[in-house]
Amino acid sequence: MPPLRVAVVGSGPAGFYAAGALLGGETAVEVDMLERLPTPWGLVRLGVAPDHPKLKTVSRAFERIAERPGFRFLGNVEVGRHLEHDDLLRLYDAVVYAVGAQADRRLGIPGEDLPGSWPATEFVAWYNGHPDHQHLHFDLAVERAVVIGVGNVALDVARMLALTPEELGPTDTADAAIAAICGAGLKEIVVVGRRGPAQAAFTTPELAELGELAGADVVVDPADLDGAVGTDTNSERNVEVLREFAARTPSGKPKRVVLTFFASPVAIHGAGRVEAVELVRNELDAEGRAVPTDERRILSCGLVFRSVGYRGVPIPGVPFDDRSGTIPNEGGRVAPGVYVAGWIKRGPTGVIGTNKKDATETAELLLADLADAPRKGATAAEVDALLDERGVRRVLYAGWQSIDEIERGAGEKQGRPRVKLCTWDDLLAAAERLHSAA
């Protein structure tokens, strides 16, 4: 029987773990990984904070998967533009969507779209060198920025804004972002959570890291910790770290990171751009839900970053649950021949490693469903012929290796892991430069 031909859409952790599980079984499988960008790794490259290089080493496991027989990376191929869902159903025996949760949840308050109010993910993509976001201009010449949300992404944004030139220098932060952050006039970054310290979603190592910033004091109001009791090991440790922060005497560092709890934004104010955020004081009810009080305050600021959750984006022709922002599925199965893995399957929860179990579950279900099914997938050559016919300038894995080699080479000269290429033109040119004969 010919190999099972599977398209995996998305090249982040969920996509690679799914490919690894498909290629590691007894069934003969060929995987085409379709990625809109010229580069793989998803949020490992473009979401993990640049000052967290250890988290990026998971890409070594993905490199080993990419070396397996039957694997192909097809970068610069966009589903919904170059190939439609119906094309994938015709070309492959099965399709696995591992496209993540690409949109931010909105606050739903007046002034949310004022200039200076940003989704946190756009800032993260910008400082990580995402080619779609390099045209953005973040005016950091303000004294105070407010970050709405108390998850790890909110902490990443606050920490990146507080880093000194010496802390940013050895990272792979985009050059334009390094220049902007180092030249910023910021004095205070306020992180706002609607519930209490025990309900905050950040993980303890990321929280503790704030206390090690070279150029920023961390400030916590001891009153916010009155009666705070963790509900699990992580929240217990978070409360301990926050108590240690609250007991500190500020040392006079040039910036302050202020962690504020029991507050929700009700409006963003400004004449033409962000000038202040209006916060309501909350109390927790018996179920731990935030209930607004009559107490409000106006906090002046020049920037607001919104980090209150993420949701998936619909794919034309594929079912979508607008309420959860996911593709409805049972254990990863959407419909015959259509599967999902990662955040688009379960919602934006867990850490990078969570995707391995999730994607393996999907792959095992797919293999069981199609074990005895007749093969209908087109050959790799037939897929290539269709992409050629449609004029798609795709980037193969050798092209990504060329990009990687150029970036690492530039980084080595500066004592950095890499200097990222941040524009589509530069990335596509680099993909063809060193491995044009491959």
Second form
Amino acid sequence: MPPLRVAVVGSGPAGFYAAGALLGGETAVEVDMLERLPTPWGLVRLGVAPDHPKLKTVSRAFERIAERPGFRFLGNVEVGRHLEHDDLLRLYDAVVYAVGAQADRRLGIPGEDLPGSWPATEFVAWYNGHPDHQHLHFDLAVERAVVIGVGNVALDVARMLALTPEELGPTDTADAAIAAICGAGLKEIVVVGRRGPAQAAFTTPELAELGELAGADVVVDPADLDGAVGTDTNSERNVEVLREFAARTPSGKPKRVVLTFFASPVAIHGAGRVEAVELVRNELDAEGRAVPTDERRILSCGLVFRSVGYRGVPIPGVPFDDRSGTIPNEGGRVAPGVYVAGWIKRGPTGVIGTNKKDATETAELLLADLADAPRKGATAAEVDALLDERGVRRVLYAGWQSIDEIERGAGEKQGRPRVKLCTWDDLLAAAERLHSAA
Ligand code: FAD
Ligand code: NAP
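Next block: the form predicted in complex with ligand FAD, after the form predicted alone:
Below is the whole assembly, all chains and molecules, this chain first.
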């Protein structure tokens, strides 16, 4: 029987873990990994905070998967643009969508789109060098920024804004972002949670890190902790760390990161750009939900970062649940031959490792469905011919290795892990410098 040919769409953790599980079993499988960017690793390259370089080394496990026989990386190939869902159904025995969550959840309040109010998704993509976001101009010359949400992304945003030039310098943060953050006049970053400290979504090591910043004091109002009782181990530890923060006397560092709870934004105000956020005081009901009171306050600020979660986007021709922002599935199966893994399967939560179990479940289901099914007989050459016909300048794995080598080489000279190439032109030129993708 010829090998099972599978298209894995997306090269983040879910895509790589799915490819690894597909290529590691008894069934002969060939995987084409289709990625819209010229670079692999998804949010490991373009989401994980640059001051957490150790976490990014998970890509070594992905590199080993990419070396397995039967694996091909086809970068700069977007499904829904260069190839359609129907093309994939014709050219492959099965498709796994591992496209992550490319958009942001909205607050749905007046003033949300005022200049100076940003989704965290865009700020994160910008400071990580995502080529679609380098045209954005973040004017950080304000005294106070407000971050809405108390998940780990909110903490990443607050911490990145608070880092000193010495802390940012040795990272692979995009050069423009380093310049903007270091030149910023920011004095205070206020992180706002709609529920209490015990209900915060962030994890304790990430919270504790805020207490160790070289250039910023962490500030917590002890009143927010009155009666706070953790609901699980993480939440108990969070409350402990927050109590320790609340007991601190600020040491006069140049910036302050203030964590505040029981408050929801009801409007963002400003004449032509953000000048303030209006917050309502919440109480918790018996189920731990936030219930607004009549108490409101205006917090002046020049920037708002809305960090209330990512959101999946539909792929044309593939079912989509608009409420959850995911592709409806059972255990990873959308329909026989069509599967999902990662954030587009279960929603935008979970750390890198969570995607391994999730993607393995999908791969096992796919193999059980199709191991003995007749093959469609389409070949890799047919995929190449179609991409050539459509003029797609694709980046193969060797093209990515060329980008990687150039970035690491530039980084070595500056004592940084890499200096990222941040524009489409630079990335495509680097991919083709050592290797012709055609
Ligand atoms: P993604 O990583 O988003 O990968 C999806 C890929 O699909 C992308 O490369 C995208 O370009 C591609 N794609 C999308 N649409 C198409 C299309 N139409 N055609 C082709 N390709 C497409 N977890 C940790 O363990 N530690 C951390 O420190 C950490 N930090 C994080 C920081 C941020 C800001 C965020 C948002 C998440 C963080 N996480 C962290 C969580 C972790 O990144 C996710 O669990 C994981 O990346 C989700 O994997 P995924 O493969 O589903 O999606
Ligand atoms: P998240 O963990 O789901 O946090 C979202 C936050 O937004 C919650 O505090 C939530 O509060 C709040 N929120 C949602 N809607 C709101 C609204 N309308 N008004 C006010 N607040 C609102 O999402 P995330 O921070 O985007 O992180 C995504 C995933 O990536 C998480 O699993 C996270 O752990 C992971 N990640 C991990 C790391 C790391 O390990 N270092 C770093 C970054 C991200 P409620 O709880 O009240 O809904």
